[in-house]
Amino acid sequence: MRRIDPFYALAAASTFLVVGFIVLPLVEMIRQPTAADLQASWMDPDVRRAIWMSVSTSGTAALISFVFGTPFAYLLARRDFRGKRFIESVVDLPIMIPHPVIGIAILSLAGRQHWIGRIASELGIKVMGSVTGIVIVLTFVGLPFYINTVKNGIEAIPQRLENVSRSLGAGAFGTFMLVTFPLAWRSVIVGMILCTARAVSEFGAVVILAYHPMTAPVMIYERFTAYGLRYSQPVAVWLIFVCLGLFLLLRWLNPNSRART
């Protein structure tokens, strides 16, 4: 009999440990509510609207991090400058930061009392308690996630390519547009998926600045609190649906993945 390594097996155990960690609570989540429930659960208007509001907020965040992220995440991939690391320590603050902090620190800057937010109040945008709240936390929360896959995507690219497109006359914006951007497309596509899937778990910082309208989270929040599990767990269970569909979807766009497949 072939002899197992003692550090194979202590890896194959640490492997089994993490996934039944992990796998195990989402298992007995899904498995408790009846089909009956979830179906109950869905053909209820509030938690409908809930859930498309987590997904229509977060696909929201997910567009502004592509449209300004991008450049920004281009600028870090190909320049080297003075403060760059600061900058990108800057870039990944929001993921370390507890996100009820996040809440406080956006909703002080929304008030009437801050200059931002008197003039935010004379143009008619209202931010607590609205929509344009919800998008503007989701894209604090996601847009560090954005940034780095793209900027990882980019650095790949051999950088040549662009010198050659330079060199035959095309302009920085030409040359982004016509090789880059063709050859980082993929690592694009999953920067707005996981921009989108960290968007869509919200809670901390959603609940402090619009516990109103209710997004997915808020809304398990408030019908545990008020109910108990039975009523928090067909709505858990949806949000868990579409996150799986997320990141189903970015594991097939994944190179890597797609690579040993």
Given for the second form:
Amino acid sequence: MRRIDPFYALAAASTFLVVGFIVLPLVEMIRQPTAADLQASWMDPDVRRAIWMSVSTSGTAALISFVFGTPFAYLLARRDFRGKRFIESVVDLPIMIPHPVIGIAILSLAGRQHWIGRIASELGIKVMGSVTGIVIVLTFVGLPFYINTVKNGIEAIPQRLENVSRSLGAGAFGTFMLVTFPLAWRSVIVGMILCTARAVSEFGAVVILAYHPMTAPVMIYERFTAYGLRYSQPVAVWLIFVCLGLFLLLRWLNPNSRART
Amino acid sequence: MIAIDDLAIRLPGFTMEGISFRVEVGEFFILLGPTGSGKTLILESIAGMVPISSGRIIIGGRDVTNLPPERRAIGIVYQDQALFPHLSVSQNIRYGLRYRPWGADREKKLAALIQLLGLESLLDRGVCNLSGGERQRVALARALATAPDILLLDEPLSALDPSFREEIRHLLKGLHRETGITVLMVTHDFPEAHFLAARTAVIGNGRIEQVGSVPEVFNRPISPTVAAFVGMKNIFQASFDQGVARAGPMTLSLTGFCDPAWGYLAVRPEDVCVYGVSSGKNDGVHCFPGRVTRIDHQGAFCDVLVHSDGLLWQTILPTGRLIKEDIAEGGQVWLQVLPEKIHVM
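Moving from the form predicted on its own to the form predicted in complex with the partner chain:
The complete assembly is shown below, putting the previous chain first.
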């Protein structure tokens, strides 16, 4: 009988352990609520509103990341400049900072004590307890995932393709639109998925800046603390289903991933 | 016409200075240099893709030093072709046409170019499944479709299989003859320069070592770097006086004028004669005793290293002669270096 290499046996055991560690709590959470609980939960307009709030604000954060993060990611991927390492570290900061700290930091800017907060207030922009505030927080936490993914994607495209495009008459913007972006499209989609995923799961920063309008994680937390596990689980299950559907849709929309399957 | 005037490129860990040369209208000029010598950097600086520290770049009479790449009217072909993978062959070729003014006969010229490069049957195909030769032909068509003032070629043959290399080498020569375009090509392969170019410049040590016609550079290299590059493998430091050169303990007769300012002598491996002791071909004139230290078999010929008077000589011999004259590793031989075969610099 063929002997299994101990290293591969160890790797297989680790894989089994890790997959179990991730899947088991999720399966248990999905399995525990009854169909009636799930149906009742879905019929609750507050639940649907909270899930929509999470999805829409996260999607908006991903779109904002796309608009502002893409040129930034291009610059980081293609240019060397003084302070680049520092800027890259700054981009990674939201990943490392504890989430409530992010909420407090943005709150300190948005309040009337700060000139930015005063200007926003005069312009009629309400940050605290508003959709705007939620989007700001979610963009803050999601941006690093988008920028790093797109930057890596652009770095993987040979710069010679851009050089040739320039030599053929295209300007920097034309080259970006005709060569770089079409080739980095997959990274852009993956970046948006990661950004959305990170934003949907955000709780700590959102709860400080905007308890209401309620996002799904805040609602799950509220129902858990007020009514217990049974009342919060169905909302969590619906959030998982909706997010899973959205991510599958985005993957399907990505032409590269479809071509591979 | 391309005129490069006192170009300097300074990058972290790499500097090139005093780069000057001219490529005449319709000329096929080759910039030769070993790998890592910076020849691609020069090409990319001419194309406007690498910032220069100082100097001037003139293309077709226009000072393009401060112009972006898209305004320099150049075509560039890289050794890896750099075809756009998300576009078809036809879309690759037509890529630059949107940025050039429409001419009444544009489609006619494009069709002629496609025919010249034999790409008619490939137009609708993706570029990822093309052979090396086909990819190179598409890259050439793409670069030429916009009718650039000059064509820059970055080692277009080095990434190809030998069969495709031969095909593209002939194609480049024919293309240059047909279109009459000014071509600047960089390569590390001297035989390519022999085949394609009339004039060449050799780059080494961060500067241009020699500019001249290909036969001139081949026959009269002016520095040890150039001599080594054109295949003179026996390069020795020497002192020169009254018609003789002294390299170590060896004294070699020279023909013609002798300048004490010279510092090196060089001899091609094929110009060093080696005779087996059994051959009896020692007439005493320019002959030195030696010992074979290594023989590398290369098929019909062998590289033979001979140690003589403290100098190590690289020679080439037909394999048959090794057997006939009983030349073997460790054996004694006679080494002959004729004065007319010695290059001095």
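Between two forms, the rigid core is the largest collection of C-alphas that superpose within 1.5 Å. Since this is a predicted model, take the numbers as computed values, not measurements. Positions refer to the first chain, counted from 1.
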property: Core-aligned CA displacement of Gly245 at least 2 Å between these two forms; result: yes
